[in-house]
Amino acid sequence: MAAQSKIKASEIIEPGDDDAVALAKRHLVQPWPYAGSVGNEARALIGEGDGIYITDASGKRLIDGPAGMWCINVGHRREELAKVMYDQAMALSYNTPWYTMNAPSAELAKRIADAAPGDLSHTFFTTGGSSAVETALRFMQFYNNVRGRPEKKLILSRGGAYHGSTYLSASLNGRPRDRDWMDGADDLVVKLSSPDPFRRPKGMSTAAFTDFLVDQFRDTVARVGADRIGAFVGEPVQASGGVIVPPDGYLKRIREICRENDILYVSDEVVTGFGRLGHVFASGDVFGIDPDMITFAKGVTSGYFPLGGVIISERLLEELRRSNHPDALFGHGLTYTSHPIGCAVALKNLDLLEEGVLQHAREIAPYFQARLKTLEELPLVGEVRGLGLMACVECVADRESKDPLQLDKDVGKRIDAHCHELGLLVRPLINMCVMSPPLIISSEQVDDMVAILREGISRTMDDLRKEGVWRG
């Protein structure tokens, strides 16, 4: 076999960048598009990346601030995820699920239920978080007609939430925009606040505001009745909903109320799982709890590979195995499901966090969290949140009536534009900014990400001020 060599990607993109903007324009549909540019539209073109860093097509080097989406953890151009996809390919690329197996997915199950908190034990593999959340609903609801109860299928979601672009998994958003023009199926949600201190009544303590969602909850669950609802599905942090940091105990109490209730408690770790906060998983090492599934994907291959899954509790398995129906058929499957190259390089990304990058991410938290919680200086910047290494700049037109800008909805756009120029890409959305960065960020690297951000904040300042927008 001839010698390998290393390729950059700059040597392999074709066609050329022009041609690529065009082509997009007359053939590509783009994901979350608007009617008026839909199908006619290019993005920023994205050349190569390397480490935390990616060129654009003007050869502009940013640091990748949103890690691509949530989810380049271990960092860009890791040859050792790489040279796995090809020795996987070269050895088996790919096998029928529904009568054959192979063994990484065996291995990959094994080790992601070593790391799972409770009696999570089982895992079944999707192709992302979307197919992920919408796997855990439908096995929920063949659950309870494998028991006998057949109404018991509604799901309980809160505001702010994202669990995904799948029919069922996008009738649980509850963003801004999401659902405006979209159907989904509204007759099975039931949806609750969204834990957001920073939105909390005025003058109400965050210990009050904790009493009052549990009790909305409780008294959701009393109102609709317990017998018809089957989960409740919550993200430990609200990730694409402004990374909403819950109350202290509030998750805890939760999911009591749930355990009370024989509501099955789906955690969506797609963003915080593999690391995000310093752990493979969040729910029992950051925030203690032991849920009855456990949904993930994004850093699990550290976007290296499409590649999603539930973790689903030994009891619920249990209890099915046990059930009176035993020739019950969970009619559920996909042609990419425990996909061999996916799981082989999970493992070997679970390697590099297991390796280090785990250990790195919990010690260069506190002064990601700290330096970008300088930027609350700023008066356009309301509040600075976060946890591990997601955070979430929130603007605001004034710190006393917390108006997130009425006339100047895209002020994140504004600021993610003046950033891409000073070399930081950022994640807008509305009048916030989210921050995400490899797992693998140096402390001097915090340090320009910052800098750059608290720049491109302050010249967004004087556009709005010369423009009217804004005082200030």
Ligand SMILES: Cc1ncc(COP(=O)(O)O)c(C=O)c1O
The other form holds:
Amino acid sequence: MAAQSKIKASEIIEPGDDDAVALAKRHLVQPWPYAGSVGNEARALIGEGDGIYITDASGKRLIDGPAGMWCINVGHRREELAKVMYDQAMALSYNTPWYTMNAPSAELAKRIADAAPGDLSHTFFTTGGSSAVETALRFMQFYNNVRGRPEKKLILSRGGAYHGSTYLSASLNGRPRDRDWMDGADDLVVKLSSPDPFRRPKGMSTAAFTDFLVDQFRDTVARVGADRIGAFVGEPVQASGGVIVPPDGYLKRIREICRENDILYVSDEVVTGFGRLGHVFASGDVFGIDPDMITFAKGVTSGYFPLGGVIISERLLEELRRSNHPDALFGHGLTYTSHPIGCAVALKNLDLLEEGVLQHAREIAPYFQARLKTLEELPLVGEVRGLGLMACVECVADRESKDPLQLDKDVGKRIDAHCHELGLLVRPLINMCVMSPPLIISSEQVDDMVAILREGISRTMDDLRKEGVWRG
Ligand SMILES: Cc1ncc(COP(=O)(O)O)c(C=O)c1O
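Output the form predicted in complex with this ligand next; the form predicted alone has already been displayed.
To see the whole picture, the full complex is given below, headed by that same chain.
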């Protein structure tokens, strides 16, 4: 391993050299594997990244359509970030967060508090998104224990949600297939409908659909009992569920019901935070809500270092400090909490975002959305939807039934394979393709991306017709 880590990426990816792929097949367990191929799987080997591009093992340059995994917000190969990592490692590479602290984490917590909505004032730093959601939920449990409300612990989540892969965060997930073969803390979670306007009942207006969702939320609180519900966890835009943009006003109304019922509102901004919707946080600036907690990760370091966190309302902390249990211990900590390198990178990343990347994201987003929307001309495409620099192309067998199931369920993977040939990496999701490029993408690069996607979908339509899978 030590010898391999000294090899530069460009040396690993010589055409025809499949060493890394062979090693992975023998020794690596990759995420989201099927039982039939677990521990024996070749995935596209990526060697280098630069700006919005990555280079695969054959030397082919591809647009990084998913920005890693909604991560590489300021683009690959930013020397400023690499330099900060080096400098911080040379100054202080690590300190124990149990009884010491470091300056970058305190400074970052202050900058995050300045950018956060409402009275969100303090951050607990984690190693990523799952641990951020997990921390928010454990904090809710502790908070209600200290308040003498130990029965107030249930969590409301929604279909289409993705909140992580640790046990409790994964228990909130509501996407198809995620939980078919996996256990979860089902006795702690109550599920609600996804706010997906595309799949609203036939003939129902968007306004009526919004009322339905809000009524369902209120009825569920009444049925289950507000005294048993501790938190609602929701992504402002359901990201991995297929970029589900909620109908206007829905989040504000849910936020109010939570406030009225003493249910903590946790806004999961692991994807939407740090620029994807053109702002550091979308909860306040895009949706006009002030959550009790916000979770974030990914874009906070543009993926250069694993870091996440949960921002907590001053009101909640103040209530704990003034409680009758000053000795109650929040028994929660991570070895890499407040990691100095991660926090230093995040500070520089925030500079880059605030010095121009956020503004660029706001300016390019309408063009990005409009160009992608033209793909609705293709008969396989049921809907193109999105917000900011996140979008989804959803394929359906026919627009009347909107049925994705009659279609080959891996249509997203087929499109991705064609696009890979043509120079674009796509994130396939069953019958969908999710696009979330680095925020620095230019209008010419948007044109390239959409042209490749159009050709990739057209080739997929030809394949499906030839195989008799689809008659569109
Ligand atoms: C909204 C949301 N929350 C949480 C997570 C989990 O984050 P991580 O994979 O960093 O643990 C993800 C990951 O994609 C996510 O999209």
